[in-house]
Structure formats: structure tokens, C-alpha cells
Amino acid sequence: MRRFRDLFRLVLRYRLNLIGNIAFNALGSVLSLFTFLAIVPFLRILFQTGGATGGAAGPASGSEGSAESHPVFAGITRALDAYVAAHGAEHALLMMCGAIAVLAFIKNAVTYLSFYSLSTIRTGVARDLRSQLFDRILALPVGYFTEQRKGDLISRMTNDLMEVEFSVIGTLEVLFKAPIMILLSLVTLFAISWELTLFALVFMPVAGFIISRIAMALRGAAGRGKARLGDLISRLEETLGAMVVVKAFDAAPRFRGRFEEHNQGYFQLMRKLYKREYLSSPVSEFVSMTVIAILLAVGGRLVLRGEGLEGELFIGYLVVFSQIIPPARSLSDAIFKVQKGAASLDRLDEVLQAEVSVAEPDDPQPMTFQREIAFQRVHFAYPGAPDRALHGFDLTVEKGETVALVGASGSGKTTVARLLLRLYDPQEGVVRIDGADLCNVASGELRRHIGFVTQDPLLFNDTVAANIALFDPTPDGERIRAVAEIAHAMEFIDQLSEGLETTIGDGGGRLSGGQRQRLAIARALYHDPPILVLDEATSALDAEGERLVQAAIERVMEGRTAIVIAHRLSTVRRADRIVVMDKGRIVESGSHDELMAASGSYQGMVALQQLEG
């Protein structure tokens, strides 16, 4: 029930469309009822022609008895008989058929308008949820995505969202469309024969109980099916992202086996889910047709015995009662849609309610950088990690200084860069720029002061220019070319087929490693940041690529404060200060010559060629 309210809350954002949908559904239900009730005067004209035209008295007296037995229809009956008497049965029959056609046209036009108003609601709810999810994903800390699989997140934003969209339709049918039709039909049935209607209603709770029992089991199966689909998409995404490795190591059979395992599991779960879902419609139809069969027996006896119910009214009664079956079936289908949508909404909620551990300050301080960057007694551990990445880390970087961080893998170098960019917040201690705690600075303003280049440059399937001016909605063409020149990137950009407007492929796959890295350096320089963070920017390159990128790095570091994370000696030896880290702590600090003279950890790393000259 809570999820039902959640879905309805989403729909309420579209009140005007909702009001229109309710109005059109109500009008359509009334028109449907009149269309089906038209069978009564049609049958009267067809089978009481003699009485209407002044023939035998039997039908006429029957008409009088019908009016007395059913006062609601008395006026209509007299008017119809008078019309037949005045214009003839054939003329009345043609007029009746024309009226039925007009009613059918108006009814279907109104039905179209109800569906048209519904289209805005269902697509609008999906759009709003999609936007909320994407905004939440952008706001979540980097650590969230190391614990979650990308394929599962994609599944939530596509398949689960689609299921919620279908649930919106189910919710509206549950609340407005089907109940209106059922209510109007019941009122009409009571007007024709309240005894027969009460008798029929005794059997309705049986269908409701059976359908509800099936629906209860559906939600759990739907949730498990969505989770399994997330596994399947994650496996597919992982395989596509590593296709070169899969083929190079002839790992296709193993990957196929793992995919088939997930595929088969998803098949079995969904088969079970649909088995339960598809059971609701046959059950509801069987119960409804059984009730109609019983009504045929009971009502037929009343007609044959002449106990207050005439033949044409009884047939009209059965026609109207049969029209309760489609909305009743849609009602049961809607309940299943809501149950499936609720399971999907649970999965979307897991993302929407995920904790944003790196929160924006309510009253952000202005960002300035005139003096220093300071890490003060910083302690940090990644979620789920057994050990801390940083233990009481203290480091001050003066403006204009180049500081190189070196150490074995896992020593905490990259963590320092991530804390400076405020991708994470320290559990203890504080990171400051010019005395301001970074937790009190707007993250957007902070990151505009920092240019960040990683070991694996992450580029997008767009043009060269768009990748350089990634965050700028109104790119400056001259600025793009200028930073590309500084990064030594124009050397290869000018050789591309369309220059800066060349599309570089998924992940920059049409460029070499060195070209991608120089493009990443140009991107870092586009907003002219006073601080540069270079995280293993040359470690994945060959000698020629390293030479070109290193030349670009030396050029861009001029006049800037830089924190350089690297293993290679050629990258760090020119730094003003080299900081050696081990297990989250600083063990040595000084220039290259000072550290070599100290014969400590740094000299040992150089000797063992962990730093390459």
C-alpha cells in the first residue's frame, strides 16, 4: 500500500492531465453504458413490432407491465412505442442503429482523449524519475560506484523505470478508469433487477481473494527478476568493456559460460513470474463466466415464469453485466502492474535514498588560493577496507611549489589527490586551502581551481573540442586551441580529418595512448587552474609517448602549484620536494639530491628500479 501511495504521489505532479483523464474516463464509461443498453430498445423494436404498430395486444400489455415493473425505464418505453407507432418499426430501427453508431464514435473519441492525457502522465513520471536518478548518481560519492555494478545501475535506469511507467497506468486504472465503469454498471444492474444483482455479488469476493493471493507472490518474484537482469547486464557491460582482453586470452568460452549461467537464471525467474501474472486473467474470466452462467439459469427462470423481468431487459442486463468483466480483468491486471512496479520502485529507491557522504555546504565559503594547501592530521579509510589508507597524514604545499608523492602501490598517494578534489571527505583531520576547510567550500568552485590528469584519461565519444571544453556549455574556440598548443596536442589534432571537430570514438579509441593523455592535459588546462594534480600521468605510455607528455607536463606546470603522483624518476626528480609515503604515512621528504644522500627508502626505491630513470 505504501508503494501504491508513492506511485500516486508521482502522478499528482500532473494534476491537469489527471483531471482530464478522470473526466474522459467517466464520460467514456457513461457512453459505453448507453451504447450497450441500446440493445434493449433495439430488441423491443425488433420483437414487439406488432404491438407497437397497433397489432396484437399482447406486446402492448407486456409493455405496460414492463413500465410498471421498472419505473426507471417506463418513460423511455412509452416514448419508444409512440415513435414506432408514429413512424413505423423499420424507420425506428434505422434511427436506433444510427444512434448506436454515433454513440460508438463519440465514445471512442473520448477514449482516445483519455489515453492522450494518460500519455503525458506516464512519460512525465518516467522522465522525472530518470532525472532524479541521474541527479542522484551525479551527487553520490565516487566510493558508491566502486561497490555498485554499472550494469545493475543501467538496468535500474532502464528496465526498472519502464516497469514503474507501466505501474503508473495500472495505478490510474485501479483508481479511476475501471472502478468508474464497474460502479456505473452496478448502478444500472441494480436499477434493472436488484435481486439478481445481489445474487451475483455474492460470488465476486471469491475472484478477489484468488487474485490477491496470486498478486502477493508476484512482487517478490519481480524483485528477484530485476536483480538477476542487473547481473546479466553487468556481465554484458563487463565483457564489452574488456573485449580485447577476452579475445587475446581466448577467454570467450569462459565468458560465454558465465553469461549463460546468468541468462538461464533470469529465464527461470521470469518464467515463474509470468506464470503467476498470466494466471490472474484466466482466473478472473473463469469466475466471471461462471457467474454469468448462474445468472442465465436464475434470470432465465424469472423471465419464463413472468416474475417481473422481461426478456429484452434480461438480455440488456446480461450485456451490461458482461461489461463488468473487462474492467474487472483490467483491475486485476492493474494490481499486478502495481506489484511489479513496486518491486522496481524499491530498486530505484535504493539509489535515490543512497547516502551522499560528500555533502554540499549549506553556506559555502568563497574559494581563494594565495598561500598554501594543507593536510592536517588526516585519517581516511575506504568503505569496507580493513586498513586505513591514510594515518595522521600531514602535508603542506606552498603556492607555486611542485610536490611529488612516491611510494609503493597502496601507500595512499592517490587517496591524497582524491581528498584534495573532495571526491571523499576524511574521517578525521581536515584538508584546507588558505585556511578554509574544503568541507565548507562548494565542490564546483573548488574543482574549478584544480586541473586533474589521471593515468587512464577518460574521454568521451564526442569531438576533440567537446572533450577539451567538457564542462563549458559555451566553449571558447580560441581557448581550446591555445590549451591544445600548450599540451602539445595540436601536433596530432591538425592531422585528424576534421581537426578539432573530429569525433574520437568511444573512450577516445581512435587516438593513441599518448594522444589521449595530451588531450586530457589540455582539458585540465582549459579553465586555467592554479593547482594541478597529475596522478601517474605517464606510467602507461611508451618511451616516445612519455617524452611528448612529459614535455607537455613541464610546460603546463610553469607558474602553477602541482602535486605529482608518479613512479618514474624522470617525472619526479625535477620536483621542488619529493614526499615518500608508506602505508598512509610520510616516511621521507626532501629534494631528489637530499633523499639520495640520506640513503633511505627513496634511494632503495631508485636502486630497485621501482622509479625508472
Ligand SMILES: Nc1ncnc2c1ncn2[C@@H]1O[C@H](COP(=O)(O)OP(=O)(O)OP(=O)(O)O)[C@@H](O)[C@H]1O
Given for the second form:
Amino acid sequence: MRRFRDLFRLVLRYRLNLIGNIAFNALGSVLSLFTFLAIVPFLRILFQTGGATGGAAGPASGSEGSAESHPVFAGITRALDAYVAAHGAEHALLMMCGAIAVLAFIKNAVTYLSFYSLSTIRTGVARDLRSQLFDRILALPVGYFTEQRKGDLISRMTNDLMEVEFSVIGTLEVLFKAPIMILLSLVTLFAISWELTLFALVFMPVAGFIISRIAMALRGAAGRGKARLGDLISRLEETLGAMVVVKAFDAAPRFRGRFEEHNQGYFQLMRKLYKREYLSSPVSEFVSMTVIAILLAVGGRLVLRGEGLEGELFIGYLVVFSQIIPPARSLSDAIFKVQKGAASLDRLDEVLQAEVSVAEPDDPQPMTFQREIAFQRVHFAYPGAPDRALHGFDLTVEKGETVALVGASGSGKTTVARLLLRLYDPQEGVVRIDGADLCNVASGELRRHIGFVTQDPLLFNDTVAANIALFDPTPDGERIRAVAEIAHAMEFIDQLSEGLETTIGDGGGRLSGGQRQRLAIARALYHDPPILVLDEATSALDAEGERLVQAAIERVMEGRTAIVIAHRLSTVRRADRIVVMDKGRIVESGSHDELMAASGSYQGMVALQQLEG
Ligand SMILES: Nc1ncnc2c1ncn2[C@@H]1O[C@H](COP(=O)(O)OP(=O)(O)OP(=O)(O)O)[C@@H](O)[C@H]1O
Ligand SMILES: [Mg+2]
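Structure of the form predicted in complex with the named molecule (previous: the form predicted alone):
Now the full complex is given, and it begins with the chain already shown.
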């Protein structure tokens, strides 16, 4: 039960509120008990004195035996009788009713205070859980986030978290309050009539058994339901992300069909779940009413036979007993809810406990980059992929060198870049910088050394400046302008309505492909990294734009080390070394002239592109 323990630890951060909640609940329980017990003296005033209104003979006259027979209530009864004798029955009655109203006010004020402290606990714990989850998501390796998982993660962070807040933390109050209320009531019941109470207690385990059976079944169903909902949201997420494709290919009916299938599955599961959940209330109500009926029979007989239980006390007993039922029922409801919430808590726990396959080193060694980057016999397959993307990849890039990676689509060029950034770890072999295994350096430090322009430039719905500085807390306006200038991005940024402060839409949707790439280049340059990795950085630019960016890149690469991945061979001609890859292996390497002279696959590729051009 570690997840409940972890959750409880979060709750304990709100110690003061928790203590407040429990204390106010206890106080509220005592007060409400008094409010209900007030029925006993009320009845006594009404009936005992009612018969004796004519004569002022004194209220105790007719019922000497019964009223004084109860050890606990005898004192109170005597005091009450004395009060009635002194001030008259009607006055006593009014005072009683006034006291009830005052008690009810105090009780409800106290109850409000208990909810007041609960509000901080439940929203606070939900907030902390959300932060924990988000931190975890940021720490997880990129390989974790498949398309299917994205929607599921969103579902976990919203639906499951809400379920935990509502079902587990929200019922916390019940879990503390109901037992106090039940215990206090039981003590009172024992005080009034221990025989009757013992008798009633026999039925409690029976009721408990029935209720717990239903609750267990509910939990399994709730877990399956949440998983289904995760699927559903994945589908939605995927469709929203691919709206252009959905419309362009007139695929809406097919997407609808797939969605409907999941929607129907979810409907069936949830219907089953609610059928079970709704069963809990009638079952517990039936059980409790049966117990009351039995009590009425047994207690009524005791009263009729005059066996140590007078009428008004029995009615008081029944009122108090009926007050056990709401907390007992809310307790059983709470058990249901907690079971339902536990399924969601499990799902949150799965994320919190997910293995970070690219783990941070415990004792990171300081990173330097003075000599070289070395891939040594690296074998790598993507998680779940049957084939390796890299087979014994060997490459050393000296500091200051520009190496171009070329090769057919799918030959593993992007994979090399990802391993250098340690987005994945190789299964065999190592990647080193200055001799240090990347697994032993802090990934933050590693990534600060590298500027990466991805094949698919990822932009955020924020201003141009924020996209270049990537939420740098202290953005350097001068620098942003300078790197945008170098990337030849300033030309189009100046045309935007608000220049660098223009918001560029979801994923940079308001920019063209080439403009997005130029922003991505500017971003990679912003932190002035000693190593640059450019993956197809110029592919979306027209000939003129490409020439400008190419010239700019050559300028910024001076004094830097660069790995340039490109399909257009004209852009890599001036690299110090060109490495040709095929199916995860290096098949050729050398300068442009050397490779042309060798008449190998590079020469073939160049010839092909010249034909096309
Ligand atoms: N996230 C992934 N999960 C599983 N397999 C992947 C993943 N990314 C790439 N692959 C596979 O790994 C191999 C190498 O892919 P990589 O992206 O490195 O190719 P590339 O040389 O960059 O191709 P391109 O020129 O088209 O960008 C391919 O066979 C590809 O199918
Ligand atoms: Mg690629």
C-alpha cells in the first residue's frame, strides 16, 4: 500500500489544517449529539408535566420509578424537574427550544470551520501531486512519449488527478469525522441501554461484509474505465494534431469510426461501473432500515414490559441511533469512493514510478570540451523496435571540425544526433566527450554545450523572442536580435506586426516552414554553444534563403565544432569531412574531393542530385 502512504505523506504537509479539521469534526460531533439528545428532556417536559397541568403536584410524581432508574440521566432529570417546578413547564419548553437553536448554530459554525481547513488540504495535495507528476514527466526519457502515451498522460494528469482529489482527499474528512461520530454515538447508546446496543452491534459486521464485497468489484471496474478514457483522449489528441491531414484526405468518417469504437467501449464499462456504484446506497439503506426495524421491535417490547427503559429515553435512543446511520453510510460511501480513487492513484503512481531509462549520474563528473567527441562501437535500437538503427557506429569528431552526415532516409543520421544529446543511451558501446562517458556527466551541462536544430523545428505559442530564448528567465534582447540576424530571421521578423514580440501561434503555425527553421537556428545559437548539431537545417529554405543561411552557418561555425546532417549535398561540400551512412553503418568518409575521386556511393548520390537539379 505504498501509494496511500505516499499520499498520506503529502497530506501531512498540511498538518495544521489536518489537526484543525479533526478537532473541529470532533467538536461538531459532540455538539450534534447534544442537539439530538435534547429531545429527551423535551419529551419529558411535554408528557410528564402535560398530564399534571391541573395540579401543581410536581412533575416527578407519576414517574418516580422510571425517571430515577437510569444512573446517568437521573441527575439531569432531577435538575430539569426542579427547573420546571420553579419556572413552569411552558417557560422551560421555550428555554429548551432556544438552547437547541443555539446549539445548532454553534455546531454548524464548527462544521464550516472543519470544511474550511479541508479546502486547503484537498487543493494543496492536488497541487503538489500535479507538480510531482509534471517534474516526473520532464525527467522521463523522450522514448517514453509515444503518440499513444501523450493522450493517456493528459488523461492521468487531469481526470485521474481530479478523481484522487475528489474521491480520496475529499473523503478524508469523512474518514476522520464518521468514526468519531459513530464512536460518540455508540458510547451514548451504551449509556442509555447497553442491552439494546449490544443487540444492534451484532448486525454491523454483516452489513460491513456486504458493502465491502461491492466495493472491491468497483475498484477493478474503475481502473479499466480510466484506462479506456486514456485511450479516448489519445485518439482525440491525435486527431486534433492531424486536423489538416484529416480534412485534406477526407478521412473524417474513418477517424469518427475509430473514435466511436473507443467511445462505445468506454460507455459500456462506465455503465457497468455506475450500476455497481449506485447499488451501494440502496443496499446500505436497506441494511440499516432492517436493523432499525429489529431495534424497534426489541426496544418497544422492553418499554411495554417496563423492563428498565422508559418511553422518552427509548425515543431519544432511536434519535441518536438514527444519527449513527448517516455517518455509517457516508463511511461506507467513502470506502467505495476510496476504492474508485485508488484505481486512479495507481495510474498516477505508474507515472511517478516510471523508470527513467536515461538516468542522471549520481556523482556527475565535470564536463570539458577541449579535444573530441567520440562514438565508439555504438549499437542502438529504439525501444520496442525490432531492428537496430545503428550498428557499431564509430566516429571521432575533433574540436573545431565540421563533419557532415549524409545518407539515405532512415540510415540513422538523426539517431546519431539524439545519442550525442543523450536523449537515448546506446545499448552497446559509448559516446564520449573528451574521454568522459556521457552517462557520467550531468545531462543539463552536456546540453548546454550543444546547440541542436531539429529536423522538425518545434516552436511554442509565444513571442518570437521567447521562442529564441526558450523561456530564458533573463532574456538578453541584444543577443536575441544578433542571433536572429545571423540566422537571417530578422528580415521576416521585422515584417511581423510586432516584430520580436509577435506571437507565432500553436507550433509556430503562423510562420512558413522556412521561417520556422530560421527561428530554430537562431535558438540553437542563442546560448553560444561550442558544439552545433544541425539536422536538415536548411531543407525548407528556398535557394536564396538556403544560400544566406548557409553562409551564416559557416560564419558561426568558425571556432565551433559542428555535425551537419543534410540531404542536399551542395550544402555539405565545404565540410572538413563527409561521412556517408547506410542502414546504421558508415560506408564511406572523407572530404568532398576524396569521395568524388573514390567513385563510391557519395559520388553516385552527387550525380543523382545534379541530374535532378
Ligand atoms: N522514435 C523511434 N522509434 C522507433 N524507431 C525509430 C524512431 N526514430 C527513428 N526510428 C528508426 O530508426 C532508423 C533511423 O532513423 P533516423 O531518424 O536516424 O534516420 P535518418 O537518417 O535521420 O533519416 P531521414 O534522413 O529521413 O531523417 C529508421 O529505420 C527509423 O525507422
Ligand atoms: Mg533524420
